[in-house]
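Let's start with one chain on its own, the form predicted on its own, as structure tokens.
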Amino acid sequence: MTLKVYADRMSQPSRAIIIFCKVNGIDFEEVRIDLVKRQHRSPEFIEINPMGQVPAIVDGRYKLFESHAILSYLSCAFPGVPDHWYPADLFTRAKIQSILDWHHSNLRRGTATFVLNRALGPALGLPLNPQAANEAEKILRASLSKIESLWLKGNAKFLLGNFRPSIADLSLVCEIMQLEVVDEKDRDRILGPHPKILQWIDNVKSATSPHFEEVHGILYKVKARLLGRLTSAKPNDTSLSMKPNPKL
């Protein structure tokens, strides 16, 4: 049976799963779960993932959620996936796993909260919260500094000094790419001081081309819509009078 990937491409971890499958030639069916329409809360999807979050997969009778677990499973379950994604070497694999564990409470926490309160909130029916965005930016900046100082030392192309990407590289870079939907000045202010991060992002893009840009295309479309709405909004209007857009 064909692997089914339940995802919304506006979701950072959803994009990571889709890109991974495409890059590694894994035959799969992408089932869109529209977060704006709250399809992730439908009874049908809750049967697949009781947590009501994307991504999730169904492989025959096997159901699995949580993107890092899915990436680990796909790396091991499908023949032909190169070892560099999730190496068989126990020590290297444990290092990759430690980065993935760190990701959720640091980089994810900072990036997702910042983007939600700086740009995406109104599209989901939520007001922008400048104070929350400022606090999240501190976490995001600290996370980027940690990545550079701990895992991108010297002239490393990928995390841990590896010459080819792992599932940690893909997961973390997809997270950072969410900054594409915020104002260019915000993005440049945050990423500008981190040339190693910018080069690393380019390295991951190149290693997963052309699928990386294709899957991230939705971010550029959403950014254009958000900027149009921000331009027409009244100054200091944090609600933007925006209703959820089913096309986002």
The other form holds:
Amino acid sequence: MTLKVYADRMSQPSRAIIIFCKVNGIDFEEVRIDLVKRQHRSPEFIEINPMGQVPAIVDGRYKLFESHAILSYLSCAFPGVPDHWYPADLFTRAKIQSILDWHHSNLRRGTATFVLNRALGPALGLPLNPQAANEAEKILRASLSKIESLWLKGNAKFLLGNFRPSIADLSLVCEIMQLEVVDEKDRDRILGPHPKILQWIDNVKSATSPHFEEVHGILYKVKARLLGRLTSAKPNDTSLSMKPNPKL
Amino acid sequence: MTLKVYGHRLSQPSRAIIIFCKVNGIDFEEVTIDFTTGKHRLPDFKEINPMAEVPAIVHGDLKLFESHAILCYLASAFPGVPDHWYPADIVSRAKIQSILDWHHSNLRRGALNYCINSALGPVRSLPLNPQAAIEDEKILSASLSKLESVWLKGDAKFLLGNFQPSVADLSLACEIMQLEVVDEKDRERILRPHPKILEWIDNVKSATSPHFEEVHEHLQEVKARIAFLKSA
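Cool, the form predicted on its own is there; where's the form predicted together with its partner chain?
Once more the chain from above appears, this time first in line as the rest of the complex follows.
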């Protein structure tokens, strides 16, 4: 039975999983759950993930949510996945886990809240909130500094000085990419002081090419739409719409 | 290789690690880092954990922070630890990981901030913030409801209907125990609608007895301190 990945490419953790599967040749069906249309609150999707959030997967009869749990599971469940994504060595694995855990309340919290309150809110029926955006920006900037000083020391190509990416690299970089939808001057102000971060993003992009750019294509369309420069909106070409419930 | 656990019994994730080690007979040295007086920001401790937070461990050459990473590491690194804590089966393990991940932005966020804003602030040299506590309580209550409806269905003894506790049970139960320090009527209001949660905490307590109660005794001291600061 094919793996199903329930995702919206506007969701940072959804992108991480889609890219991971494509890079590792994992056969899967991408089921689009459109957050703007509130499909994540539909009864059919709540059956899949009672938390009503993307991403989620179904592998046979087994359902799973939370992107880090999903990424670690996929790394272990599909034998062809190279060890560097989620190493078997206990010490290395624990350090990657540590970054993934830290991420929730730091980079994720800062970036997601900033982008929502600065740009994306209205698309999801929420007001922009400049004060919340300012508070979130502090957390975001502190997080970027921590990443550089702790995990990208010296000439580190990937987190922890690894020569190849782990699921932590993929998860965190997909998060930072969300900044593509905010105003260019905001993005430059936030990322400008962090050349190592920019280099590291490029490294992750190269290591997962061409899938990284392809999956992130949606951000550029959304950005253009937000700025009112896109004249004709196109649906995401490579995603599949959620199949209608035959019982309805 | 000696294991050193840097923690403080006021810190929910520190307690989870200390209890885990004691229950599993893991030999360790407990090093208390008093973050209420800023000791977590001293250079010596930042050497151990540059994030300057407890808990952290040192095990041989490994320095590690983030309690979930620590719990999973200890469960794997010490061969005597029974499988139910962090099962080798990848499907069971992933479900436990899912709970641990969910915890950060939900139960942890709600409970931690609620306790600080409604009671613990002064002990940590932070102001109380009753307005923020109202918002925190919403996140906390919603998280308790989700816990019950998703992971403690039916007669479930432990999360996911397991018959024995996992690291997720320990981590989340220690978090909820922090409510011991808030006003009794607030604690009642928050927990009374959740009899399954109360029973589940009792189950975790029994499964890790006597260590769970012993490690949580510190909260009674903190409660007394809060009362003293209030009256001063």
